[in-house]
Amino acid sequence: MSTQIQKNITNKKNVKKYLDFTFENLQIEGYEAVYKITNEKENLLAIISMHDVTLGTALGGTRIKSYKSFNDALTDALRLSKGMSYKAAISEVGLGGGKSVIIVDDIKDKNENLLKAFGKAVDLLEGKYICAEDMGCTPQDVEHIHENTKYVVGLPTEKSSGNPSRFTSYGVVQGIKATLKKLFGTSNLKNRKIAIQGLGSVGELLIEHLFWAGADLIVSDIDMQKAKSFASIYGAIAVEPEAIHKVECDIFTPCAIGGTINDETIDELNCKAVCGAANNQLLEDRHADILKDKNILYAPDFVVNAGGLINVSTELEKDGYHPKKAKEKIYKIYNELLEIYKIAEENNISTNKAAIKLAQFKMKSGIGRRKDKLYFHHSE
């Protein structure tokens, strides 16, 4: 693609096309660009979002789901991109903040062409943004989006990471025992009360991690079928998914979708603390005062999940992918978090306000900033 077409294609004034794409950039105060793409030979209507590249190039995963509107589909976006900016920060992997999602009437109406076409659009920006699997996206789809882009992470191949998910799942493990250490004085999970709420790719490992570490687990998702399976398995209890919040524990552990913490619910919450791996686990950021007014500890979810990302930040390194160098990174979620509390205290602010203060801070200092190219070792 010559690079006055490129110019064209990121012009904040204008619509721009080429070949069957047409790229509209939104202009979002406060975000690097926001493109609403669509392709209608392939039915594709998707929103890759840039929120913030200060340390680096955006990165994020690629969401496929049913919106109501367009606008809740802009909205999921935005916020999913900018916790993807703060979470790059605190973890210093040195990227920027990017997501994407691909809107669809329904989940089965995913196919291999609209993942294709999805690769090319990703590639007609030439690296601005790398995605990956997320809700909706499997490792498999990756492969698919690939097919017309080197611009993504986390392949199911040699050369590549594979499904985050188990890293994400450990990463909560140590946001866990973090929790617990402000909490009681010592991160030991022995008979710990755990409310998982959803048994998906990362609750589901989650609850393996808990059950061998000695927890007391209570969970829920909407398959019921599913948690009544787990609990069997795990010696944990069921319950309805309306009621997984309510229940009495140490720890509320979201691990579904975003906003379960919002003004219906946060009245009904009976724990100690909220620590999990849901994006956006807070529907506004105002919740994070009125848990701190209840004295309810709040893990930053994009402190918590950041272990995903880790992982597959790893893969675009020099020397290449090793799962054992996104294990030692992952480590070091138990010690920021347990930062993130004693400046929260010592501030008299939320522990949300508190890491996000941090993310900023990170950014603006240029701390973590990559400083080397990125390698895409699985397209060589």
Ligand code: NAD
The other form holds:
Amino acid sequence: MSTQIQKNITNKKNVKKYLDFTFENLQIEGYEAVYKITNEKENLLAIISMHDVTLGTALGGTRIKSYKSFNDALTDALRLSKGMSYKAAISEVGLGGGKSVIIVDDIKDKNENLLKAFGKAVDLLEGKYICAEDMGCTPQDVEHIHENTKYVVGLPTEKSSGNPSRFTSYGVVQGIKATLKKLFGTSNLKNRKIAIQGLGSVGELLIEHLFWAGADLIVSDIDMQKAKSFASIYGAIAVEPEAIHKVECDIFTPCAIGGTINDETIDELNCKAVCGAANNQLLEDRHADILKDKNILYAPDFVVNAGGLINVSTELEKDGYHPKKAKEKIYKIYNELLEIYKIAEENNISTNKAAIKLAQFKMKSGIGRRKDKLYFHHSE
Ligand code: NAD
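Shown: the form predicted alone; wanted: the form predicted together with this ligand:
Shown next: the complete complex, the earlier chain at its head.
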């Protein structure tokens, strides 16, 4: 973390009290606002980070996690909210990049009162930030947050959009098809070898899509029993978690954790492309350049996994949520990705740089900026 950031964090002039909440604006350069929020009564320590709001209100999930230090949590919130700005810009959902983290000593410390206190904090920002589910925060947890604020999306209720995983996995299928088109001139999945890392909410739906489309599948999960069971249902091959990135395949599909592409794994890859749902697949941005040098096509994660964001964004429209509307928008990931591959090739840059360039261009030119107000139909 830079010295400037450290200095800003200790500038107490930025501290404001509302009710029994303390909001400290950490004034991080390049960010619209980043708040450290505390509430002693409920033992709440949270960060709400709003990166770029040129195209619309900051929206992003609430991560509930135990971190080694406050600075680690801050780094996570900053990185993730920036990624959300790019994701929102690329998919033209008329939203900005946001993310929040609730820091807990242990995930078991998560409770209804803590979630409600966080909801109150979100509400005190009067709609500048909209939260959703994320790692450690289920749609049911979002319901508790919602008890104190309307500024949420993805509730498991009739007028909201619920769990986004189905839509994320459909988006990943579009990403895989575009990647095949780029590699082989056809998006046909028949007999293409796809290696999936992680069979959770997204992976388990993805495997079904790919199976029916005729792909040959190799799967893994840290829960080996689960991997074996999926392998037997879909005629796939199950491999140990530490082996999945090494298998010979057309596309390696990370759907588990971040940082899968790192200094250790990158030389062991035996695929033609990497395209999956996981956030922050590259441990560092420079790994995108190494993939380019190795002639491995990388589908930028924030483009491929935008289906969940696109889905929740539709519930904020005047005519309310409809899954078909979300599906149609998610289908466009196919063309967006092909456009990014083209930009990368024409400029001889990594696909990751090309995607960031495109997102920044859209933000600068106001492409996709929200024109209408936001509707929270679930709270009417
Ligand atoms: P999940 O927690 O439901 O599933 C993750 C799965 O990966 C679990 O089955 C877990 O056992 C397995 N796993 C963990 N570490 C592993 C390892 N080292 N090797 C193999 N398997 C491992 O998560 P999810 O909702 O399916 O999301 C998957 C990824 O996609 C995450 O990175 C998430 O941030 C990202 N993502 C998800 C959504 C969504 O809509 N769910 C949207 C955007 C991005």
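Positions refer to the first chain, counted from 1. Keep in mind it's a predicted model, so treat the numbers as computed, not measured. Rigid core (definition): largest C-alpha set, two forms, superposition within 1.5 Å.
Visitor: Once both forms sit on the same rigid core, is the C-alpha displacement of residue 71 at or above 2 Å between the two forms?
Guide: Comparing the forms between the two forms, which are aligned on their rigid core, residue 71 does shift its C-alpha by 2 Å or more.
Visitor: Core superposed first: is there a CA shift of 2 Å or greater at residue 38 between the two forms?
Guide: Indeed, residue 38 is displaced by 2 Å or more.
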